[in-house]
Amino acid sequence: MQTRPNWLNTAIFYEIYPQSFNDTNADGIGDIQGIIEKLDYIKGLGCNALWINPCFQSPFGDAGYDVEDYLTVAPRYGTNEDLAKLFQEAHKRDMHVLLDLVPGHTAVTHKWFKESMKAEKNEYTDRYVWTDSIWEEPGNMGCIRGISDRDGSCAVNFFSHQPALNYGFYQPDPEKKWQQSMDAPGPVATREAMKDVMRFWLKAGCDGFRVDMAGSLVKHDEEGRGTIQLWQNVREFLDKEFPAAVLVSEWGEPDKSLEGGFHMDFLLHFGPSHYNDLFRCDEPWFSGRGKGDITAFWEKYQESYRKSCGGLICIPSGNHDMDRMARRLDREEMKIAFAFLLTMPGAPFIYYGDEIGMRYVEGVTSVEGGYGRTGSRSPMQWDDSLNAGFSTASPARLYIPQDSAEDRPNVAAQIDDPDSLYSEVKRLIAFRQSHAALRNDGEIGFLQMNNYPLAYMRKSGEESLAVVINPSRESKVWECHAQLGQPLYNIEETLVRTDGGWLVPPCSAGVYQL
């Protein structure tokens, strides 16, 4: 396991999708000022760490995913020193920024692209994935073909306009002579143009990357061996150079992503991991319904605990890709479902207006290849002025329509509501940070291994407490007869001893001292 930077124990991040945070030149679109000047607020609400999506230079195809230039921030969101005074203020105010790395595919447009497609063989001839003829496409991916003289098919990683980068295939096939091993030159030369991509960042002043993709760089590699030596090099690098650069990996499988090198990996919506079965189904687990099975994610959150062997499993609120919670919960379903986040091991990650009960708007025409995720991606709402204070711009101007509705939730009128579902989160932050056991590097115990309630022991040194969750609108019995103390921190009502062990009262959750 990689040895993790002292902040990452303490670590809340807020993710950022820039697009929509806050636009101050009313163009409709965010920008990078506008994430400077909201720093005091992320910090006030008690997260100390920023995740910022793609901004860099990019045709925009899917919001920024598609990168035409990782050493060039988009001019619509500001400039190269832009970012870089945003990393200087965050660091004023003991903050750290991780970017958005995009290591597996970039944009058509992207000079690399363009210099690979050209007949003549050239320095880039194999940054990309082609095959040897047109007539032939790669595998079990897409590809783009017939758009240029070069003879070939390029694959792709997801959509059309996305070329995948060449790191080579974990075992390729020797009939087919495009499937480069990865020391070949072309792989390597891949992997070297983004060790300088991220060279060049945290020479700016950024403190590490979380990295898109990162379990599918290498090809042919269902075990994900070659990818794991990969980023082992990649982690040698680091190392030697910038020592203290973090990277947190979107793969999902955390015993590979930590052997590679990375401090933490995210459980993910998609793939094995039952994360939507908590608040992203027709019956989440957190509604009050009580209809909810928390089973399965249960069962494998613990065998990729085990299998992390201390490092960080990171679940967020939310994020770019996938429904808001407000979806599918209320407001105080929301409270008792951050109750869980915030008393989990592994950093915490707080989608921007996840801590006010944004909503997912509705119907609205895709944005920049959002599709179905657009309705999660909308400008955030600071107040009840026009645009909701997040642009002076003419509402037509706005880069994704707001949340229509007289009742939307706004920053300013919940910050001083000592009710409002951004204090509880306020309140479950402070109340985290004050206790080491809660700690991101808390170790985990699981006493309830029951659908309802769920009650697990959060350790570190001398602490021992016991997190005890019930969303369901019906009381519950957990069947424990360990003395509690009283709550250190509680939504709604407390436990009640009885015959059977403890009365666990509905939509409840409760912190008590083992």
Given for the second form:
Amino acid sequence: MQTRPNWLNTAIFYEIYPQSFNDTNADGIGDIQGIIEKLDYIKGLGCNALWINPCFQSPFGDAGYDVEDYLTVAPRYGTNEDLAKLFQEAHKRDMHVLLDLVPGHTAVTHKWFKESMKAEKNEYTDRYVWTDSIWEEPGNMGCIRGISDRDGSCAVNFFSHQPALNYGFYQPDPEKKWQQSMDAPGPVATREAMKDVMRFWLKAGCDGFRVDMAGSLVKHDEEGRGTIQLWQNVREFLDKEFPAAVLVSEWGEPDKSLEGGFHMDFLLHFGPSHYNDLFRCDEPWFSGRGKGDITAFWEKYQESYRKSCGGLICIPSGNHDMDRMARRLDREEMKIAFAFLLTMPGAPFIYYGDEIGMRYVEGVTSVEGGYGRTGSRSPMQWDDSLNAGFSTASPARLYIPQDSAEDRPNVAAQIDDPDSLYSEVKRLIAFRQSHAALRNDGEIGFLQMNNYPLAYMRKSGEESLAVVINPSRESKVWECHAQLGQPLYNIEETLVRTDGGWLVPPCSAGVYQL
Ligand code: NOJ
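With the form predicted on its own done, generate the form predicted together with ligand NOJ in the same format.
What follows is the entire complex, opening with the chain shown before.
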């Protein structure tokens, strides 16, 4: 297992979409100074680490995931100095910051790509995955062609304006000379260039990276073996030069990413995890209707946990790519969902605004390649002033229109209300942090897997706790004859002994001494 810095064992992350968090210069879009000014808010909630979505120079065809210059902060957010100041201000508060590294592709406007399109051979000729002829397509993701002097088609990694960087092919087809092996000079140079990017920001003071589409780099690599090797090589470099640097993968297959040297991987709305069954499907497991099915999720989770060799599997509350949790769950259901998220192992990740139940904004026109994701990226709602306190710009200038409902949730209304979602999340975080068994690296044992209720054990050293959750509106029986202590934390009623075991009240979540 990758050794990890101590702080990761108690890290609780807050994901910030910089466009939409806090605008301090009244241009309708969030900025780095805005994040600095809200660090105390984030710390007050109990989060002690940040993941910031890409904030680098970009044509913003994919909200910054189309990087034009990895080493320069986009002027709309501020300067490199502002970002360095954010690192310092976070560290002063004992908080850590992960940047978003996008190693799989760049924008078409990146200098590397412009050079790579030239007919004459140069340093960047092999920086991207190109075929030898405009008439040959590189693979099934589509390609960019017809805009270069060079003869060839360039593979894309996501949208059709995001050319795929060349890390080589795990098993190049000998008939296709353009498919280079992972150790060919072009792929090696790409890998080294990405290390330079990491070096640059780690020297500037960041604590590590969330890595975009980390599993996508090596081509023709169905099992991920080549990509795992690639990341092991990157980890070796980090261990030499920046041993404390943290890597979190957007891969969605922890058995692979953790072997690659990542400290943590996310469960995601894609991949085999069944994460969506819990929060984002027609009958989410956390809905009070009680018609969901958590069994496939648990099966996969247990399998990944067994294979994870102590690496961390993180279950986010949401992110900028998926519907807000509040699209399917109401406030009380979200409290129960957070009780789960904040008692599971792995570092919790809270997507900005989920702590107050911000809604998915329906019917907004796509902004910067957001499409259906745009509704989950609307500006943060701080209070009931103009633009919910996000910006003093005229509402028409906001990056994305806000939730227009009169009762839209905001921080100011919830922060002192003990009954609010915010207060529940804050209490849960404080509770988690005060129990060794609930730490990110505490063990988990699976006590009851038959859908409703859910019961699992968390353990560290001497401490063993049982977490028992029943989001449905009907009481459920947990067939367990163990003695339980008084509840250390509970939402709604506590368990009652019955002949068959324990009766778990409706819409409840509790943590008990085992
Ligand atoms: C995953 C990111 O989270 C998403 O927002 C982006 O569009 C794609 N990767 C492409 O970089």
